[in-house]
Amino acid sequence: MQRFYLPPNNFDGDYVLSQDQDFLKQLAGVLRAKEGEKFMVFNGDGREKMVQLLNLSKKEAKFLIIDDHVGPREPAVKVNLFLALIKADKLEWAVQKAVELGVTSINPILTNRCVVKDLSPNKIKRLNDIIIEATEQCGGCFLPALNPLLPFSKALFVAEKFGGAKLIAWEEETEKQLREIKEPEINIFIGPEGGFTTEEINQAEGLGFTLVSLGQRILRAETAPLAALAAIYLG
């Protein structure tokens, strides 16, 4: 069954209404939806709704909510991913897969070895679109937050405010394995191409962060966040 994300303001009592032209074109032109067809929709609050199409015109789609339940595919552990900026295509891929695995929030960070230095408004929009599409695809019902870009030093304090375990993946750590961490909420920092500098690691340790290993292999910057999430959710 097709799943769609629709903003909260589209939900009105027992009905869901949308005037978004891209969505209407998808329904009419791509899916050739007919009145009476059923779809799953969600608005990012953790619930999903089965709806039945009542009316579809060039201006509006109207659905009746026929079932409403808590999303069944949300992970038990909340993970705030602090991800150093990497090249655009690799960042998009990493964000997409992180959402599929169940990440709670994505927090871009700027570190000393980042080659990419900022996120343009167009890139932020593109990443948000990817988050929505990936959540639709994977069956998620919470929409992961894409938070503003922060310098590494400030991001450390944001993780403190989030609460939960404060972890930083480092290739030189050999003893503490990420899969050993069992906490209901985890903040995990992943570095860029070239990794974190020694100064950054010392700064994080000074603020109470725990260094963790993702295994014996040196992973690419876009692979490391997925290995981290897999270790947390599946390890």
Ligand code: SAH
The other form holds:
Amino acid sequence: MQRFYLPPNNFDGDYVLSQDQDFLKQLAGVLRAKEGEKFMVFNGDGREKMVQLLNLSKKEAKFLIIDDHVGPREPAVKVNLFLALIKADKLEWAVQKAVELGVTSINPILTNRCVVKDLSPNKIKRLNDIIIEATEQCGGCFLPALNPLLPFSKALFVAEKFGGAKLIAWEEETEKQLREIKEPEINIFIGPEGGFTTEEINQAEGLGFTLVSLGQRILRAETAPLAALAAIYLG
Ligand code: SAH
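Let's compare: the form predicted on its own is above, so bring in the form predicted in complex with S-adenosyl-L-homocysteine.
After this comes the whole thing, all chains and molecules, with the earlier chain placed first.
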């Protein structure tokens, strides 16, 4: 069954109404939706609703809510991913996979060795679109937050505020494996293509971060978040 994210202001009692032109075009054009057809919708509050299309015009789609339940696919562990900026296509890929696996928030960070130094409004928009699409596809009922870009040292304090385990993935760590960490909330930092500098690692350690390994192999910056989330959720 097709699943859609629709913003909270589209929900009104037993009905869902949308006047979003792109959505209306998708329904009428791409999906050739018919009145009476059923869909699953969610608005990011952790629940999902089965709806039936009552009316579809060029101006509006109106649905009746026929079932409403708590999202059945929410992971038990909250993970705030602190991801160093990497090339746009790689970042988009990493964000999509992180959402599929169940990430709670994505926190882009700027580190010493980042080659890419900014996150333009355009890139942010694309990432938010990817987050919505990936959440629709994977069955999630919360939209992971994409937080503003932060310098590494500030991000260390933000992780502290979030609470939970504070981890930094370091390819030279040989003892502590990420999959051994069992906490209900995890903050994990992943470096850019060139990795973290020793100073950054020392700074994080000084603030109580635990260095963790993602295995013996050196993973690419876009593979590391996927491996980390798989280790947390499936390990
Ligand atoms: N310094 C490196 C590799 C960077 S890999 C080099 O250029 O050779 C990019 C990021 O992925 C790293 O900063 C680290 O956070 C993470 N990473 C990759 N492989 C890892 C591993 N085996 N264990 C822990 N972290 C890893």
